[in-house]
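Next up is one chain by itself, shown in structure tokens, the form predicted on its own.
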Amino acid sequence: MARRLTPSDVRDLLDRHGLEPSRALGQNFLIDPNTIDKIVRLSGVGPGDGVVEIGPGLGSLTLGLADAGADVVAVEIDRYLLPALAEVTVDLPVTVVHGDAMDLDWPTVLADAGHDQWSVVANLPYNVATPLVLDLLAARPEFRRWLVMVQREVGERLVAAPGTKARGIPSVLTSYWGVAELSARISPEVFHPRPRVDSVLVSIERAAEPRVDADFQRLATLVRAGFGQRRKMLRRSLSGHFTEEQILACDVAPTDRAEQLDLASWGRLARFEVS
């Protein structure tokens, strides 16, 4: 029978190891077995798959991923959680790595795991979710499938379509690498401690190639400039990069604002050669 951590299991682990959830690290531990099973099911992870879990905490989700047959690399920044995590994952196909996912030497960590492609399945700390997703999408092409739990507002920004209020830097840059969608809403009741915000699951399918033919760094520079003055029209927010005539030459309206542009429009701007 599959093992899952119940609320009493989590309290027992915390008590025996003298632990308390860290607010500074954004720790909210999953305590609902049904939610764990839902995340594993939506991730599509199966026997023999390589999975990176960032922020495993006490190992609630780790158990579900291992039970599905995955080889799990669990990256935990909090050294105080490591003994409890080791206890929970003993004798399972789980490699626990102590480190910061933002600064980790990923090639070394993954070198001996025997997988060319990985899924990222994680309950991400709210305070680092956006930069972590954007940085790893840009740096780690072998991370092909993602299912991450984030704060609802963060998730909405990652998947926002052109012309919507939530459209911003995260949604444009995420769309450069792949397709992001909201997969499910998660109740605060399934966490300990109970967060004050709602959570969502965001899935990202990374494309084999960037979804627009444009240099990423150039595109990212323009996107940041455009959204840095998001209330202004592009002829003002991008005035340090283009004349109004040059924006028109990219088949983009200078009177548009940044949130109105789709990825193809940003790609045309990024490809434009300014003489």
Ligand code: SAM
Second form
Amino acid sequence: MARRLTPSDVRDLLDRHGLEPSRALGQNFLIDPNTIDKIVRLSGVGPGDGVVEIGPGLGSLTLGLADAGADVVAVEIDRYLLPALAEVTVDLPVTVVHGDAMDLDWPTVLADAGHDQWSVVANLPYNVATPLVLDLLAARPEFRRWLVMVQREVGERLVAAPGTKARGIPSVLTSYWGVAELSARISPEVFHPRPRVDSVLVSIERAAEPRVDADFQRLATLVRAGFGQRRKMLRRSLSGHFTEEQILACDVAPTDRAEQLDLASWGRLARFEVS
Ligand code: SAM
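Alternative state: the form predicted in complex with this ligand, after the form predicted on its own:
So here's everything in the complex, that chain up top.
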């Protein structure tokens, strides 16, 4: 049986290295070998694949990914965890990078790794999960397949379909780059410390091209305006951008609300030339 961190391993590592899990950094460590195996299986990662892990923590998931034969680049912000992480990943094909995944020179970090496509597999720090996913989807086309653990509400927003209550800015912007789906629900019991929220795994398969023909910045501006006043009809929420007639000319009902629009409708609005 491959090595996995159990609850007592995690407690022992924390004790020996004098560590307290930091809430501010979203430190909830995986302590359940079955969950780790499930994440690795659902990620589809196999021998020789390049994997970026954001927030490896004590290395619970890192071990599973390395066992699957992946080359792992693991980016951890908390320098106090690094000695424990080094102990767990010694002799494994893992490159640990100390840095902030929100503000990293990714091309330099990944330059020598010899992969032109990467999977992102991570139990994300919950407080920065949405901006992290949205920023990296926009900035890093080489991150092709994603499997990330996030708070349940965040995951439901990322995958929400038009016309549902959870539909929001992250749903539309994520769908611009690829297809997002809920892969599994994960119980709070598999973490130490136990979080107060439920978690889900979200997969994102990045499309080769944006899924709608429209400039991303323009589309994002309109989506933010629309959802900025999500209870209002589009004729109000988008009044700074379009007249009612112009919205109609895009084949969109001015009386709709932002959450009702699909990606193609946002694309037509973003392509519309306002004279
Ligand atoms: N992967 C480990 C596991 O599953 O046991 C730890 C996951 S824990 C939910 C999130 C990890 O992300 C922590 O180790 C935390 O220090 C790290 N982290 C928080 N913010 C980060 C950032 N901006 N960049 C990189 N790592 C970050």
